[in-house]
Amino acid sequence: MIVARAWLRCFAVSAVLILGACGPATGEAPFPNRAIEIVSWATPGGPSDLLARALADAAPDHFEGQRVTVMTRQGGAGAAGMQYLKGRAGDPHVLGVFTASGTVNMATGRIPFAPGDFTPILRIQVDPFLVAVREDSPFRTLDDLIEAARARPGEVSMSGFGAASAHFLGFQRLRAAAGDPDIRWIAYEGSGDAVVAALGGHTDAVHTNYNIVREHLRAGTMRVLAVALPLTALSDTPTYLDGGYDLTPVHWRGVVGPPGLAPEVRADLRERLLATIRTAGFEEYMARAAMEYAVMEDSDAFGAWIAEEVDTSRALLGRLGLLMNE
């Protein structure tokens, strides 16, 4: 008797163990058990990477107060930062700032990356397009422009980022809206510069946001001729829209994870991120950086605008010979 009892007592245990070795939750703690890393391939300063910090701000009180850190990634037109976040498959302790440049430099080409590689989680922010000009312009209204470059082919020119750009195609967008009026595109390394080139008077525009311009606004130094979409600080500008171009290019910023992330993980990390940008901070910063709040109704209808995004940047690039395979 004493020895099978004593076989019986061996039994339990060992059927424990075996069954909580193979139970979902071998020891693993709840998410998050760890500090949460949100990857930034912008520049250090600019606006998407000051996204990224003013999330890792107001985040730990919504993710158990776990440590949030920014980690840096620059290189390859972000392709360093994206092959790290892809690298981490399945872990929702990492996630992602994508941007409209993003989705640019995969229709590009220039980047290995599509937008399956990546979980979308939550659009947070779009900051339109605009068309500013010197105080003492002679263009009035964005008609005035488009009329002059009609009126005079090659003559008027545009200053903005990049060559192939969000800025850049969000401009190109604006002048097929127009019937293609022959208005020259000179490209900038910065927002910065391009604005500094319009005020020198070396371009008769410059296509960029408004929080690059604002200061120059203030300074009664610039106008703006329109807007992509209406914004609180510019109420009285009106917008594309108002001037008979049905489009609104914006540069947008949001969040993704890595890929392989589970449809409840996704949707817990949405509900926490969100209650982020709700935060007091977060807000602040959002007033300061001059940002509109442009959530969607949920990730997938991120996604679906992510890869939109893709196709309607390549179509254009395509239009306009500029894709790297071509």
Contents of the next structure:
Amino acid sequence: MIVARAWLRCFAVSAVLILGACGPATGEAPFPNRAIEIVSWATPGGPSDLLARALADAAPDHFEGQRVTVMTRQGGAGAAGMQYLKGRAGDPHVLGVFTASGTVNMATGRIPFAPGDFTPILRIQVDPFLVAVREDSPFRTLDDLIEAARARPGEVSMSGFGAASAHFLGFQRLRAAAGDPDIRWIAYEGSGDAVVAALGGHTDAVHTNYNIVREHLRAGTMRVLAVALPLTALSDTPTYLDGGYDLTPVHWRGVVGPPGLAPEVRADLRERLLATIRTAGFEEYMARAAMEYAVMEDSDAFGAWIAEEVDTSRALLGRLGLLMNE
Amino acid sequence: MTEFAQGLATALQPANLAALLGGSVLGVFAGAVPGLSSTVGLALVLPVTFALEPTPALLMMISIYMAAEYGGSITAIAIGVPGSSPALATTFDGYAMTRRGEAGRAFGISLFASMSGGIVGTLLLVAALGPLSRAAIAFGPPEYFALGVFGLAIVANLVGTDPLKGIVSALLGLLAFIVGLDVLTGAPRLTLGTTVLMDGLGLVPMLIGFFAIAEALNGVSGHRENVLGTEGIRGALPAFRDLFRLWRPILRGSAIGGIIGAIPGAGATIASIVAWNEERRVSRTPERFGTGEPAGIAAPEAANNACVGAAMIPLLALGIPGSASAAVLLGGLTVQGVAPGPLLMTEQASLVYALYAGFIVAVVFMLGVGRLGIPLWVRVVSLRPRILMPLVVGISLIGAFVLRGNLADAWFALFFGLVGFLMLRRGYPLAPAVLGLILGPMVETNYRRALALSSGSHTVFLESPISLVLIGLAVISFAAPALRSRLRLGRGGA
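Starting from the form predicted alone, produce the coordinates for the form predicted in complex with the partner chain.
Expanding to the full complex; the earlier chain stays at the top.
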């Protein structure tokens, strides 16, 4: 009888897992009472996916030894994964890696989600944008590039990842601060492709992140004109602020939970994740992936940051005439 | 040379050998199961590699990549379903040979050609890392556009007797590629206001739908030609003479794979189709292609395996992944603290040489696993279609789901299955639609990118020598069948 009931429960749990409908009744055992899932809707092997996997690798020690697995849910510009996470309301066993791309997709109206659909937990890292050129480029400073664009409107090109993407909006913020010089944005399918375009001399510069060009900077095959935020690895490189542009567009990544997590559950998750990201293994990942810690421990502040990012992006998209639903 | 010997010694250490062997078995499996591919295989073992040292982790990943490119041909030959997209061209002659009862011979040719292509690709990687990586970045928007046009020109005379039906099929593929977010503006196109269609219909659902589901429907409705009986299969392997006679197609295929594979974003599917088409173009008996011509297996299979070594060229020299599989590999390398790029060769020479040697060992293991597997594949072919095809459809649908963890992909596969079935019934070839889906984005986005960079001037496509040559080849390819039949008519009249 007990065996049968155990089987039945097993069946019920897997049915629930498959359907992704809702978590099992809480309150039966203290959290965590089963495996933790981290939903990843990013490209396999890409920076967000790697963050999810590094978390999964380091987390078990801080989740009472429970297994932590990465669950791939791609599709619909992240909508498939977000839908899954949103559907697990109140279940702290499911987490998601949330990034600047998510806020931009919310802002464009591409995906039917809002910041309130998830429970913010903490921000982990920032990945500042930068402008890089091939070593033999005539541009020595960011001003050189902007001056050239003013002198020859439309003839200076900038490659970067995506259209109406976080990378695109980061560039548009810089362009707006510089008085809207006519620099042509050439969108590519990936950040690597955008770097190739600049390396091959097809575009004049690339707007990307440090980790993508790190090796080319070390080898001297590329130069950084300016970086959005001071980076320890690029201490000699001028920042946007040094160039007179008071803005810090960054790519960032953090962890959110499903909606409806009780404050004490959220605080518990936050403590466990804070311990996770300070393990030796996770710190090693951060260094290897060329990421900077920019931990926002206050979950409410992180939530406000997400909402603010969506608003900023929406305002900018509106100015550029790129909003979809209005 | 001493570095290479040291690299080989590293690759032959027990832990590394085990990683290479495990990778080969997994790779053949990932390649052969429709829906899974080298990319999925790599993504699935990514968490496992975290626990390994850098060298075995890297070797495991490259052996999966190598073996999966071969594995795709097993399903292609056995049942006419490409196990992964680079094996599409192998279905043309591979499956035709199986239907003739020569499955064993076809498997042998594919394995030998894959091995040879894998070795040539590795040699290219070792010998020409610097120059080829510089050549690869010379490919800008006009050149990619021209390469795409060249690929599309092949479509007209791909398979079947009616070029018009081939073109209609390609247009359907082009229509399917439009669905999704526009890369250049981010605007949704033909998504019907849903998020489900935002990332497009996808290549894998199309392959599964067209080749597994449509064929199965064809079988159920009694339209599948040539139902195989157990007695019709010969498992006999090809004689060595038979294989060595194919050295020319293998070499040409390897060269094509080696060059196209080194260009970021072009990929093994395009390389193998181009190799198949070029082989037919230079053949004295082009009419035999598509009916079970051994060279029609050898060339594309050599090409897709040559792409593996070649895809490592932009990855190792520039830190730029040239294919989806290489992107997963880059993720694995990053986690291991290995940063590919211009300094890799000087800073981590021993690892790079271990990798070179690892490629050769991976090819040997692929040969071993493949050879041991052939009797098994032959037995699979011998299963009754009534049993086999539903099994294939079931496995494929699971494969389609695993790829992105998205149930929508299984629905897309069913949709393509229905479309493919209707097309088959009316005599429309399916492969051109697949090419349309692959090449459409390459042609469209690079056309628009090139014009954005040239301020709208079309002369950019003729100013670059590479693009000029490719467009010339496209014109020849497109006009060739018409010219050939013209010539024949002329001779007939004389």
